[in-house]
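Just the one chain here, laid out as structure tokens, in the form predicted on its own.
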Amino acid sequence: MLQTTERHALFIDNESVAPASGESLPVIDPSDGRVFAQIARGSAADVDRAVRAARRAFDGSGTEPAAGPWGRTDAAQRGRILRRWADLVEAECETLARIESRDTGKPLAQARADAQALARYFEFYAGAADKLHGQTIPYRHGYTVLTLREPHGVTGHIIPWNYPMQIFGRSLGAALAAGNACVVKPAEDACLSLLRVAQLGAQAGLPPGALNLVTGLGGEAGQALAGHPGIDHVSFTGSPDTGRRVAQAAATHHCPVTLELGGKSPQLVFADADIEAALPVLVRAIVQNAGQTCSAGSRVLIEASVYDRVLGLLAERFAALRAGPAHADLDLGPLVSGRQQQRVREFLSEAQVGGLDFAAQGAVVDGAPAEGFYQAPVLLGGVPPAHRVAQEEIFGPVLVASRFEDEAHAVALANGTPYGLVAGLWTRDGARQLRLARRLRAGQVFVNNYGAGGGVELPFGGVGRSGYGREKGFEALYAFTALKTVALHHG
């Protein structure tokens, strides 16, 4: 276990090193209140050196792009690194899993499986790194033309407290094996497996200045990094206010910015659907992590018909659930922190005022430390379509569900809140089944399921409210390089 004298400094340039300022923020463990490590509270001028290290990486002396010595690495060599780091990170996966799940107060099996998911993430990457082809275009007569993937440069990426290593695994991975030279500035509340990871990364293979990471507060570190000149592409998960102020932050520059900013993912159950099949399903898209999931399925849509068998269903299953500490490995763990725990139950508080159905609610097992940041999960039944905790992110274990009389109702239903994440669609009718997929305003779409079981090769991100740009499988590659074009005239 960690002790509450560790102390961890930024890691830049490949070396741990202490911040300007030097001063440091209390890492709390969620599950207990307590305060066990301290972090490096990094500032605008260590983003700086961070920067300045990574256009070393990239540029080397300046005179031309990618003439340092992660710009030189061929896409082949790119690749080789991150397989390694991949196995230095499954060889590792106890010890990941034991550090993200105190920090971050997800049970054990959770943050198991998040190390699992940031191994493939780099190994993923790893086999398409040598794979990112341009094109030669049919032109006039006496002209050859062809399209380059070239890295963006030096990207930055903000990465939030809820899934630390997945999104670090997501947006690293696609960037590094793209060729670009990275700072990252992870979450004050969830950070210190990324410090591990990024060591990992050096004996890997990674030279000096292609990763780094800045510790430290978002209105500081994350504000400087968003805005930084040196900066040639930023990715952002987290809320949407935050998000406009990343964009707005690197409009300043013309920096394009890939953002993820969350969801109020609809489910939508049909009376012909596999209820049972689904039940599971529906129950774990909202109390994994504790409902601290930008695609979380935190509404569940039934058919009017089977609304009451399926409430029904579904309240049995969520008495059951229990919350307790991370290392119980319960169903779920505490929330991140205390004022994210607040946050949660302000929105219940509005349920409870405003005469919504509390239909049911799981517990806090007994011995759970008073001071630790729970909160039992809760069902609401019947909410109105307007009400705001059908309508806002509560980043909680909470499932909100409505009923619907036909297609149209449904689609309405889905569609009526302004972001467009995630949708799960669940019927039998293979005719309704691409009929609503086509409909429902999302970015990913999951027909008898949800989820895919995360889908590392599955390209994620949103509409409206939910953001724009695209992460994962692919996709994310192109999002990481600028495309350039050569028209060669030959006679």
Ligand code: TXE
Second form
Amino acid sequence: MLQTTERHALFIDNESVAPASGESLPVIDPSDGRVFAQIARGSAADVDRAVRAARRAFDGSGTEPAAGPWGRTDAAQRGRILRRWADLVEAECETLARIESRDTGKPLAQARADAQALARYFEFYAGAADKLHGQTIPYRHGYTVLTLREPHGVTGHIIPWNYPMQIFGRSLGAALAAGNACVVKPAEDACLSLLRVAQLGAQAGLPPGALNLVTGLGGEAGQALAGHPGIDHVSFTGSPDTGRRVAQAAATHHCPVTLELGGKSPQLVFADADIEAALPVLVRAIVQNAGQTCSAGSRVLIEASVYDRVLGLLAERFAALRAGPAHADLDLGPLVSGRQQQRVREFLSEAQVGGLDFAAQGAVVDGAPAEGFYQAPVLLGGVPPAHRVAQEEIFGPVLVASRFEDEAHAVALANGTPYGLVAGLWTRDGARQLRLARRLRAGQVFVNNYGAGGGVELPFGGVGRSGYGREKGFEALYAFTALKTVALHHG
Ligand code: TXE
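Moving from the form predicted on its own, what structure would you give for the form predicted together with the named molecule?
First the chain shown before, then all remaining chains and molecules of the complex.
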């Protein structure tokens, strides 16, 4: 079992490895602001070592692709390993949840859900590994043409701190199922659960080098990974600015990238909606993980005729919300870091200076350590759509409410930010459901629900500033493969 009071090493070739620099970084418990562990500060030299390990696993010693131990592992066997990994995660669900909860400040129940989702990703991709087919293409007389879906080779994965296990599951599950060897750079604020998950991967049967983890700072280890010429694909989840830097670094060696860059996702509430059903979902969509969710429903757009009623009902619920230490398992825990807390506070003071209506606020419980990174949830009412709090991703428990007059106005507001990740639509009108599902600029639209319970099977990703490429579901397997066309002339 992982001892969280220890110093944690890198994970390369299925072994714990000290970083080249010998340096470490502190791990802070967001619930009380105290340092409780140290992680290795990986650098470009460590990334290079990890990429070489992955290349050996994939290519072997020669120049022929897929001749290494992992490259030669057939699809059914890759599926079996992922299946065993799912079982090991499931068996350690409670331990993983406790590690994650302390490391990120997530309430325990939410951390447990993340560990279960991780197991479910591995299970899903275990089943998909040997079902990724190419095609045959009708062509001219005398030819047979077929397509092969081949792994890229070595893939890089830069993971953020908000849902380490879930994002690892969706990214690594698909990449390994497709046959790639992988190098992961977890976020400096949330590495511990993934170090344990990597050990479980080795136990499940991943050969040395198939999965490697280099912890460290984004500008050092992350930047080195994105720019490493031995990487054949990068998937990144994080902020738009860092996403641009990652894509630029990858472009130096013509490496494809998948970018998931968050959002400012709207939920549209029409007067004909089942408002009682919508209310708890609207609240959960912004309070879950203290609002640090890429797909958080951070804007609620309400039809004018029911605006006052819906805002009043939301305000009642917000006033009852409680934030406190992760282990207390309340509505929300602290934010992940002092930096994140500062970011949210800056948005809120801008709202205050701008005279916005603080329609309701929850509370931080008595006895929560003063050094913890707490933020009470806030409902802002009547927010002008152009205001920065209605345009930018705050990544905290702040819900921004605005009113709309009619359907066209609702769509204009919903589509009126540079982001396009997710949208929620609450209406009983069937024609409107379909019309708006098409008109909303987003990678996912949920009608009379939000998030569909997680949806491991459902392709996910955005447009515009939310990024490009799709993860999750079967679709992700296409992103982690390159298509080869073979044309045979046989007369
Ligand atoms: O993100 P970064 P930060 C958004 C959210 C949040 C804001 C800032 O709005 O408030 O971003 O968070 C690695 N090359 N999201 O600063 O910098 C870093 O180590 C390569 C949305 O934490 O994007 C970490 O592993 N990698 C989001 C990851 O990138 C680099 C999740 C994310 O960090 C790097 C997180 C570099 N130059 C934040 N610099 C979502 N979409 O869910 C950093 N990293």
